[in-house]
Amino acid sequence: MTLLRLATCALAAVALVGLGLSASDEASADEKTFISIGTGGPTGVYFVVGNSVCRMVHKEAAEGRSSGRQHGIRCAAPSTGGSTYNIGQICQGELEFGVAQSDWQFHAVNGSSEKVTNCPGLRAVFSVHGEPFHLIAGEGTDIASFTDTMGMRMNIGNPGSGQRGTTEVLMEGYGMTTDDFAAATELTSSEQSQALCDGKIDAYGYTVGVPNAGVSVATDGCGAYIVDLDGEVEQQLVADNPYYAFTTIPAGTYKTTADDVTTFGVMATFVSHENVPEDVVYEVTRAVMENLDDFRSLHPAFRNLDPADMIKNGLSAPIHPGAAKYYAEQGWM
């Protein structure tokens, strides 16, 4: 057994308690179905994604209870590495679902890039919020642009994230290299808002929902502030590219938001594999949609889901068979 496995059924275990059941309640483990979902970073909307599907899957379990689903499935969402990290652990069979940025969705399905594992088996299940890319630099550096970070000390994120392969592609963009920065370092999103604070860094991009605990502890906390994207560069990829779009960070967000900031952004998707049982991905879809007022006061970025936009937005892959059979059952397909 894998250390994620055994990750998942201590986790998994943990909500059992959570939700007052126990070996003696119920039936044994054996007839359980236990899932993992791969978030991100423990400070990262991912992750609260990814828990709050759980939080889902367990408030629909009518085991041991007068009224529910009786799907027998157990859920765990430990932090991992983010969006390249979970579709190759989906793939390797390592993960039933995960959370993914729509571009890497893309890729991923495609083959069209090196930087995420060719997954023609990877099946979308729904979008969720939009994550646009923040470029967030500390006080007194005057950066204005992605190319201000020249010679400056720039955390491109951990291998596997989502911002990671966002960073590498303005990079690509703009003609640069790891080698035009006096440092390119590679911290985790839980990690990186810190060392800009302490000034161990002097800016970092991050790919993520509006708003962000990390985020603010670098804008509120010492005073760094979100750079606008919306240069040459920057067009051309939102142009080129059907799962970018600009979006705006509304003035007010962070207490260094003084202005509206344009950047462009992905969305965040929530994904399986065509080998995940058509069953469990049909209770999993369920719990989350007759369940959406809960799951969307469980975080800002949740706030205007809307299932005629969750069932198509950011979505490359092809809609997994168990999520297709909800959404036909509610007329939405």
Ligand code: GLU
The other form holds:
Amino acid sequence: MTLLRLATCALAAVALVGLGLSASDEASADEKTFISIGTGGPTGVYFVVGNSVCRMVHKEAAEGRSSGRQHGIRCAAPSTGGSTYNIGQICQGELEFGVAQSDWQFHAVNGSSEKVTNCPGLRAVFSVHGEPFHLIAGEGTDIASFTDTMGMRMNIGNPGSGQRGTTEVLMEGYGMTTDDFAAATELTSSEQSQALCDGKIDAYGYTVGVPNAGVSVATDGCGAYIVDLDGEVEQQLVADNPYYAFTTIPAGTYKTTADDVTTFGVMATFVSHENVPEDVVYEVTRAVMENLDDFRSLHPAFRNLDPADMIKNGLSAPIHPGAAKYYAEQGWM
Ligand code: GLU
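Now show me the form predicted together with the named molecule; what you just gave was the form predicted on its own.
The complete assembly is shown below, putting the previous chain first.
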């Protein structure tokens, strides 16, 4: 477990008593707790989620100032492989928090998919933005449905990413395997758009918040377009599974989005583990919820964040007791 607490040493406590301060007054300022949040590729929205949360946690801490919350939490949000990687690492105690798609959160707690670690101890904290599944097709490919990718060079995403799993779900729905593609590449989210523009691949699947700078590299940069995905298989997926819903990528989002795009999507969710102490999750939740205006301003995908939705939409794991405590105090739960 990377969660590391450096306790105040006995000598320091003795010295504080000499200054007329009790050890408990100072304990939280001297005691540091290090937390890591798993995100996704550096050009994705998860990376912004994780780093925004850290920013709010640090802002709240305000150690060294006369006012401010002295929780002693130090936060880092490194780039990672994405949803299923984050869940696996949280389950092993290597990460305290992570961002994960609602479909993979569901499967992790229910043990219902081999594509993600079975993790009964996974806990929900809140949900963030919606993530439409994007099928991005290169200019001139004429791809108009998922099955049109047959015979093409398709990026199915890096192992550990949420989009890799969701692309595979779609492939299974259509009875396709990687043999149906001329090539199935495993590029990361930060590589795929440039590869498309360089003519190395014809299409890729990506589950991501809107708008996304990575997607615009392909759409605005080299005329790639987002395909409507509302066929029979997508309709069945939405009808059968609580974590999928139809959604729209609005006209005008990117240069090539002349009309609304209809596709299915998931929610990005913020998750933790039952072994992460209640006070740590409480402080992180509190920092986020008490600075929601800041959060909303940090990425256009966060613009409409509303606590009423954040504490329920897309959450299938039990809410972590530290988060539940804060929501109960607010009268939200
Ligand atoms: N949904 C993607 C995944 O789970 C990540 C999207 C992002 O980085 O914003 O891997």
